[in-house]
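Only one chain comes next, encoded as structure tokens, the form predicted on its own.
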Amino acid sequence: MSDINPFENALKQLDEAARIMHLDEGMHEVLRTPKRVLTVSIPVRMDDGRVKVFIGHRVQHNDARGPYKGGIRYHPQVTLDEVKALAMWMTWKCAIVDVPFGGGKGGIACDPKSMSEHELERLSRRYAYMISDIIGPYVDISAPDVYTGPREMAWIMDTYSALKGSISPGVITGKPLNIGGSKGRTEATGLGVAFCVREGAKKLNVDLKSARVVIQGFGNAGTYAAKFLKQMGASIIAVSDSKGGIFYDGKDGLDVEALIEHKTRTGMVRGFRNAREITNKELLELECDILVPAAYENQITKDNAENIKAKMVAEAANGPTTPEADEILFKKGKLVVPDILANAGGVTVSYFEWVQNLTRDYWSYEKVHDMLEGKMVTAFNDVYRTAEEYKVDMRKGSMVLAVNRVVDAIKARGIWP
């Protein structure tokens, strides 16, 4: 991971955005500004009966379109600003695909590959005791994001549920089915990637059928991304995951279910069979048309940008792109799908979770799918119109139509008192 300050990013992507559209400076002043930042100090007492205190954040952005919605990460390399630049990434990005949240984040810096099941429980409850306060259905929804999933969704589920005193499905997403996930809330964001890479390629005239894409990270969207895109046609010929990444261009590319059943067995993507190893650096610069960073942050810079072969950058990993980067990119006509926009089938679905936890009544799969088909190809073309309109990237685009829906609605709230 790079040393560059994802806030810092996020703040400057803002910037530029109120630069094209003219924002009022009051306006621009309340976007840049969390309305509330809680840190806490999380004692836990490890399998060894040692006490260790972990660091946990919870910041709550922006929610004049609806409550605070955003992932919570469980990652040693989680910091402050760090969680301020996704929660108003998550602001931007629920408003791109219209859905009436505001956007909040959460992350505890810790190492979850070392501790034990019993360990993570203990940290998950005690963090959601100590933000319960700020949470709720009708408050801060929270959601799966690095590390975390629906084991840990459950865990922060029950101890809400607990200390309120009835069940409340709807202060968490990315819950198990069986008590009150949603149908095809796993896959969604990976699918939703797979969409806007469908619509991006019909507006470079690439045909999906002999396209050939790489995938840095191997995790949930990533893995999703690669088998919805490997079912519309494409040929996956490079992926990566923490431990290193594999090339294989031969016809039809990787075979994408037999390489998840490889990634399951050995915890890596590594030694899969007829592939040959290649470093980060070589996969992201690989001949290919489509490029799929589903890693981390600042993965493409100034420093690399320049070689980036792929004809499409779509985003699935939040904040991929630095600002810097963005520009070489687009002036070398690159069609990149910005992450707050390409990612957003997890809140898309999220927010269907949602909506059937409060009103007790579930979906089929096939509903989820075709709505989030919806939502996905609605927001593409809307991000797409507005960055013809104001002559800018897709980037530049997505913000000014997330931040103009954002000012509609703190104006039409007013500021009170």
Given for the second form:
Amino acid sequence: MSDINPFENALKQLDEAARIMHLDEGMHEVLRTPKRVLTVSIPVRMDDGRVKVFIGHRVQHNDARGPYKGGIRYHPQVTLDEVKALAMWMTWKCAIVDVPFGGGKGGIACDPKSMSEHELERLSRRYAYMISDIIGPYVDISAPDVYTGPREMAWIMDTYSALKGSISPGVITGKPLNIGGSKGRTEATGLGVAFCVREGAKKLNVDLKSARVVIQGFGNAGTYAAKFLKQMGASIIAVSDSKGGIFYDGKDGLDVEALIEHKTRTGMVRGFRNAREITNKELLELECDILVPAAYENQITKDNAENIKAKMVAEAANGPTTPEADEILFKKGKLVVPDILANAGGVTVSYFEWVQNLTRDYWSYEKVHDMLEGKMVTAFNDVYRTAEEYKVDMRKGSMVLAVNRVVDAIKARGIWP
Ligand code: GLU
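I've shown you the form predicted on its own. Could you give me the structure of the form predicted together with glutamic acid (GLU)?
Expanding to the full complex; the earlier chain stays at the top.
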């Protein structure tokens, strides 16, 4: 990760959209500022008996269109400004796929890889307790993000339910299936990315069957994006994770299923059969058709944007491209499918999960898959059309579309008192 401040980038994107759409000054000011920010210090008894204090945040950016919605991230580099940016991006994301949520985000600065399961459980439960007064199924609904998953969601749901005295599955999404999770939620972000890549390829006249794809990051989003893009006929020629990258340009690219098995067994993509090791810099600058950044913020910057060879950049991660890099990519004629569209499949199926929790009516995988496809294709076309209308790139198009939808809701509800 770099020291570029993600909240400043998020504000630049908003300011640019405000300029393009001649946004009313008051509305602009409302959207620049999160509605509520909570920082908590979380004492945890570690396995060796010592007490360690972790800093956590929950940021609620905007709830004009519905309850705050957004994941919780565990990472050593979590900062309040990062969580504020991620919360704002959630507001836009939910508006773009038109689900009735606002935007929020949580994060704890910790190194989950160096903690035991018991320590992580105590951390998650104590954090849930400390934010319990400001969350709820109709108020603020959390979900997984970097280094959190169904296990953490279950602990948080259980803690919240215990505190409130009734089982409350709708307080969090991304839960395990047996306690109210939705079929298809785990793979939703990657599948949504694949649908966007498919739609983008049509616009570029790129045949997915002969397309070469590079994926940075092999966590939840990257893994499933690789899997579904491969199923759609593309060749995945390079991937990386925090321990390094691999490149294999043979016929049909990497065997993704075997690679997932290799990563599960060894904890890294490196060392996969026949693949050559490459650096992160080499990976981003590889000759390919589609680049999928699926790791962290600020990976494509003014320092490397000139060297990106892919025709399309589909942002599975949140905030991987800085505003300066965006300008460079646009000038070079690249199609950037922005994060708030490309990775919105996750929150879309979170919405489906929440609906299932509230109605106690559970859907088939096919229904989730088809509903997600419908939402993603509609959102892609809405963004594409807005970008054409305003003669801007898809990032700006997506921002204008989202800000419009949120501002409409704020105006309809009115400023009270
Ligand atoms: N953390 C994911 C994101 O950034 C999912 C959020 C959700 O499902 O609420 O979109």
